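Starting off, we have a lone chain in the form predicted alone, written out as structure tokens.
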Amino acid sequence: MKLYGTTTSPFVRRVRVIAHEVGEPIDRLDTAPDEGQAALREVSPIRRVPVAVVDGRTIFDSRAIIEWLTITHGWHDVSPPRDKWRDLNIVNAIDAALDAVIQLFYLRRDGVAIDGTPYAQRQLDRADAIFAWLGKQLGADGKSFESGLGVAEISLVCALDWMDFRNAYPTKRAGIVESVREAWRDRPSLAASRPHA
């Protein structure tokens, strides 16, 4: 599978994270330069990563790629949904806060002055009340929403990786979900894929 995205987005991290745990190869154009956006632009008219060209199909999204992989794979040892419009719910949650966190991000990466204005705070206030929220989701066992690692679960893991790498969000705030990192932090396809500088 040829994967374009850069090493850091959550959204590809998670895609690298199913593809390892199923057994799927890859290899990763990197888009963070000139010439992996422009390669971007000829597949995609979207223009987000990631992006998966595999089998002669072009596929659009980090949910749509997981599904290609569990369904041509399995779910080998990551847990498949019991509740699929449960799991959906989570997984959309952890975007939509994802959302906030890299709206504000990239507008002060950008120069803006947004800190402290209404619309920022509307969004650290969309991302606690999305992890209060999924605090409440969690299983009996504090590390799972279901039971085991599922792709709420590695979703999860790499949003909070990735707003530390960014100091994008302090993620002390995520309150109880922090829970499900420290369970994970140390699987190998997510500590092999962690960001770092």
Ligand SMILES: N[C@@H](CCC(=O)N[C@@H](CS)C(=O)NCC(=O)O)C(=O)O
Second form
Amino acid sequence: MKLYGTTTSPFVRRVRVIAHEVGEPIDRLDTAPDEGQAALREVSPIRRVPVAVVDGRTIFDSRAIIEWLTITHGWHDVSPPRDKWRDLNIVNAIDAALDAVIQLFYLRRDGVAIDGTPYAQRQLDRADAIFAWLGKQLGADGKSFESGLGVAEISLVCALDWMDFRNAYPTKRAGIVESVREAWRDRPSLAASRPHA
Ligand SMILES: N[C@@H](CCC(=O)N[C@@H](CS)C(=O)NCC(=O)O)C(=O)O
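The block above covers the form predicted alone; next, return the form predicted in complex with the ligand.
The next block holds the full complex; its first chain is the one shown before.
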């Protein structure tokens, strides 16, 4: 699979993790430099990563790419969702926390004095509320929302690692869900894909 993306994006990382787990090789086109951004614009009007080109198709969005990977390769040692609607709520919540914090990160990076504004506070409050809710969804072992390592757990680990990497949200505030990251820290697919500059 040709994958447009960076080594830092949490959305790209979740695709890299699943690809590793199911045995799909990745030929990554780095979208960090200007040439990579230009190449991304050729394949996607959304201009966000990840984008995959595979089997003569172009697929936008991490979750669509993950669906392609699991439909074509099976789940291997990744846990498939048992309760699809609950799993969708969990992954949608993680995506909303990420999206809120990513918007703050982009605004700060562009020099907008966002910190301390009501907008920034709303985004941080949203992330706090989501992590508190996610904590209540955890199973008794504190490792998973259902059982094992699935897309929801992988997405959460990628989100927390990215927030730390960018100092974009104080993950101490994420509370109890930290136990998920702790539980899966050494999984080879996660260990091999930690964000780096
Ligand atoms: N829903 C998308 C979100 C992707 C996303 O937000 N990617 C970020 C990088 S972490 C991006 O490319 N942002 C560029 C921009 O918004 O201009 C997915 O799951 O793939």
